[in-house]
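In structure tokens, the next block holds one chain alone, the form predicted alone.
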Amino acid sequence: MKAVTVVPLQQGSAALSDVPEPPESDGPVLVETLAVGVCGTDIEIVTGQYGWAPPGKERLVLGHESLGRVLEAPAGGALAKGDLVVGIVRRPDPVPCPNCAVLEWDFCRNGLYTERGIKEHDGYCSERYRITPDFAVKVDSKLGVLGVLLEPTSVVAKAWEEVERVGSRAHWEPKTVLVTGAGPIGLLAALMGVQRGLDVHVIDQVTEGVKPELVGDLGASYHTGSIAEACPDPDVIIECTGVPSLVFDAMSTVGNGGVVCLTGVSSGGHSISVDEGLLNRNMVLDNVAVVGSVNANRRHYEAAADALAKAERPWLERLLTRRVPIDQWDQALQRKPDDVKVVIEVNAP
């Protein structure tokens, strides 16, 4: 069968390959892959910056944002032939650590977890894959191909859970949220903020095109410029860019008792000037909390499924700005100015 594979840490090694059928050891549920979303992590892996092949293998099958259709499933279970499903990315470590032992594998303490399409476990960008039922999340059939948005939405669902848990340390009635970045994660974070009835503001660099339109059509406010100009003293900031200057700006600008959730991953090698003393003083005196959030466990996927089911379908459809057939997979990794979410169509829906 066909699959997009790469030799991790080797730039220029990505290719459309012929690979064996998925091993039964991966699980009793056989899934036909319909679509795979592309994100910055995939680009980092393809350019040789990241990734681990499965033990004993040279190449890694890419793809961690998935949508598939069940071909085979154990009788009497929660899944049946024809169901649309999304595969969870992370698997708990085999030890397991205390968190993995209670299914909180997104907080793995010893780093022995695996991740499909990223770390030591083949991903979903193949014509078929196998999975165990507990790592397959059923998607509302009405969503169709839009179910491919479930994995990035799960990241946002976890971020909102983190914000709300930290905020509840005191009396918590947030009214305003600012989201930095109008990429897929930022737009989905804004969506979930609007669904919570908050006054949502989104800041990004572009001044026209699909991103400002998508924000406006949510009923949120779109801004360029600084955080302070966009939304002074917000109760919540969800940082989705990883741009170091924006990270520190968020920590300096959030309102008294506010929560900053960092979801963007910064690249190293950048130096910026920061008044560390003033930043520390303001964070302490204003009871500011900063939390990092990455990956997700099953309840976050389920929360994401609920959020997508409640969203307006025409709005979600506009997030999928390009669909590329698998034999042209390399075009999906070439970013274009108006791209929001690009997907590789593996099998026709």
Ligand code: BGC
The other form holds:
Amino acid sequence: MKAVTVVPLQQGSAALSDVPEPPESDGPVLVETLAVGVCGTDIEIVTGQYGWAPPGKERLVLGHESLGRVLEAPAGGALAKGDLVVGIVRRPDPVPCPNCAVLEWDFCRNGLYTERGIKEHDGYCSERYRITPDFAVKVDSKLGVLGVLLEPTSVVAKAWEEVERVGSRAHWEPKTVLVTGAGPIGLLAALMGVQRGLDVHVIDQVTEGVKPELVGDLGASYHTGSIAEACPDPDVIIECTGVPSLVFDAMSTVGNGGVVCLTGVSSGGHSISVDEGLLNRNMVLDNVAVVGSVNANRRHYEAAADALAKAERPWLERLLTRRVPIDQWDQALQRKPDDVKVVIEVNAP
Ligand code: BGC
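The form predicted alone done, now the form predicted in complex with beta-D-glucopyranose:
What follows is the entire complex, opening with the chain shown before.
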């Protein structure tokens, strides 16, 4: 069967390969892949900066944002032939650490977790894959291809959960949230902010096109320029760019008692000059909390499914700015200026 594969850490190695049918050891549920979303992590993997092949193998099947249709499932279980499903990305470490033992693999403590399409476990960008039922999340058939947004939304649902848990350390009545970056994660973070009844501000570099329109159509405010001008003293900042200068601006701009949630994975090697003393002083005197957030557990996928079900379908559809057939997979991995979410169509829905 066809699969998009890569030799991790080897730029230019990505290819459309012919790979064996998925191994039974991956689970009793056989899924036909419909669509796979592409994100910054995939670009990092194909440009040789990130990723790990499964043990004993040279190549990794790419793809961690998926939507598929069940072809075979054990009788009497929660899944049946024809169901739309999304595969969870991370698998608990085998030790397991205390967090993985209670299914909070997104907080794995020893780093021995695996991630489909990223770390030591083949991903979903193949015509078929296998999975165990506990790692397949059933998607409302009404959502259709938009189910491919579930994985990035789960990452955002976790970020919001962290913000709310940290915020609740004291009386917590947030009113404003600033989101940095109007890519898929930023736009979904803004959507979930609007769903919480907050005054939402999004900052990005582009001055026109689909991103300002999508922000405006949510009822949120779109800004370019500095964080401080866009929204002084917000209660929450969700940082979705990983750009070091924005990360530090976020820490020094968030309001008194506010929470900054960092979701953008930066590449190393970018030094910037920061007045650490002043930053520390302000963070201490203002009770500022900064929390990093990665990945998602099943609870977050379920919260994400609720958020997508409540969202306006036409707005979600506009997030899928390009759909590329698997035979032209390489076009999906090239960024274009008006891209929000680019999707590889593996089998026609
Ligand atoms: C994925 C996460 C993953 C992270 C780090 C992100 O792109 O959405 O599931 O944990 O990369 O590998």
